[in-house]
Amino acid sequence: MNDSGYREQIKSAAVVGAGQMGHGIALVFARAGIEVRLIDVSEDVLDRATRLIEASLGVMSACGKLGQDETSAIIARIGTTTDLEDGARGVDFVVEAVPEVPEVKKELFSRLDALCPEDVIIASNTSGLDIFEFAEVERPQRLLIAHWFLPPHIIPLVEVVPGAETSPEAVSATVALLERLGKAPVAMKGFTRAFIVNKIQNMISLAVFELLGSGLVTPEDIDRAVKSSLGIRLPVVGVVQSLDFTGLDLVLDLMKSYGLTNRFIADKVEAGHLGAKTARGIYDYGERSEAEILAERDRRYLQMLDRLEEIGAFEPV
């Protein structure tokens, strides 16, 4: 234990809930040479997530992300059990990944804060819940929310998120482990319904709704128009630096238009921090001219196009 008061090497870990999410999780920390138990009600779900993970293991050696050897040692760190107690005993870490019913997990919640010592830390993968809402544990300081993407073997995004009670002890041990796990965490400052990326691609579904019911154009065309655009620039730009490129002052003349208002935004502008046409915005751009920040974006554009194109990325799945 370290003076975090949380456990630093982590050797073990459990699983709650071998399910859609549960059993890629459980690959990742096997992966990264930890004794993982992952723990469900049904034999007939552990069954299934141990077929699933032994799939997904094969495609990634097919694409030259692990060898042969590396294959069978991570199948052999991976044990299964229904039996909450005995798979949660003794391990280091914990997962909670069981259906979105906030009654199960906080059943779950309570078992674990019993069975588990004081400097284990339970991660919740809800993806929108308030947990700290309803979660009834003698020790709230060390529950967070570890919430992982599909597929999570694949996904580096891992957002985590404290409730008012978490110790900032907690998030840092679970960011720094799931840098050691090879994700890229994101910790966010305090709970907000859907976290970052739902909250997002929410918004996006409601757009998609709307136009799907207009009838004024095909699913088919809704994805190619989207992967023609957006998915060459968000993986350069994201959703937020695009705005630089776009220019603080239309944006918040968009804003208006809309009837909206925004005082981050107006504070850029009061300024003369305008995006990349003025060095300055959101980010920050150093000493490099407009026609330097946008050559470098669009060697990027280009170079990410190429790859997109090269892959069949245009194509449905």
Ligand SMILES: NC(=O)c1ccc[n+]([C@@H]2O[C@H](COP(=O)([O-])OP(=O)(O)OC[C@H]3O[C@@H](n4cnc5c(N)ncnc54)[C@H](O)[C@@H]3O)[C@@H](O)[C@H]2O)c1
Given for the second form:
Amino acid sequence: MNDSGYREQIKSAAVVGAGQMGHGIALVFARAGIEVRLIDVSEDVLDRATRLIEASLGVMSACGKLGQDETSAIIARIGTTTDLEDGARGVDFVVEAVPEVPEVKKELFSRLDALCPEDVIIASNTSGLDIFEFAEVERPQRLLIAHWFLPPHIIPLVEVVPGAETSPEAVSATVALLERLGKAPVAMKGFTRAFIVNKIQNMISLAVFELLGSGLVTPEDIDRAVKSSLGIRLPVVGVVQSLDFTGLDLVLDLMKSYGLTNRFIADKVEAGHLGAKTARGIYDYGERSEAEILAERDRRYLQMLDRLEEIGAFEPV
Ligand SMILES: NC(=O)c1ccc[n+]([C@@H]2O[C@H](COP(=O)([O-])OP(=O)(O)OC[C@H]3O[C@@H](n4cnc5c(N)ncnc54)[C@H](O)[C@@H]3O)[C@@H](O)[C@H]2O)c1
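Could I see the form predicted together with this ligand next, after the form predicted alone?
Next comes the full complex, and the chain you just saw is listed first.
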């Protein structure tokens, strides 16, 4: 244990639940040199998980992301078991990746809480449940959410979400570990349902359901439209800076046309911070001129467009 109260040298981890997410998360730990125990309720699931890990490593290797010799060392670091007690015993960090069912997670948290020493963090991969509301644990300060994205061995983001009783040290130790794993953690200050990305994704899904149900457009056309617009812009400007390029005055007018407003945006507009055109909006563009800001944006858009065309991104997978 270090000053933070949590183990600094994470040498071993348990991943509980070897489904879609768990097997990929185990791969990430093992790739970073950490011994992993992958735990599930059935040997069949564990066999499938092992096959999927091998297949993923094969793809990574074929894409030049791994040396052939690394693959067998990674596999050798992953042990499997159906015995939770055996699997979780002595590990330095625990990931919970069982189904999104409160009763299943609740029971598991209580068992893990009893099994793991207090300097071992328990990180839940829930997609949006308020685990802090229903978990019954003696040491809530070491329980947090670390939410990965499918496929976890490829997508960099992990959202780290504390509950009201989670210690800040548990959050910083988890962020440090995720960085060591090569991930791009984003730590939130507190819990909100669906966190960041799923909150946004859910709104997109609702709009997609409405369009699909309307019959006004084909499913393929929806994807073609999004890939040929947002798909090029978002990797460069995200969803927030994107507003700066629209212009916050226009954003406010658009909201008004839907009968909506937003104090955060209205304050910016009142202060004359309209976005890229005033070199200040939600972001601060410093001393750069509007032309310089747009030139930098467009250079990246053009490169993005070239790259997407090169990989055939505009055709369905
Ligand atoms: N699938 C996604 O895109 C995604 C993305 C991010 C987060 N998540 C979250 O990750 C968690 C797991 O999702 P998934 O898609 O991997 O589910 P999954 O159903 O593919 O895998 C869950 C696994 O947990 C096992 N399991 C059930 N009870 C168990 C227990 N008591 N002990 C050990 N293993 C047990 C099941 O046998 C199964 O193999 C969920 O909370 C989900 O919301 C999923």
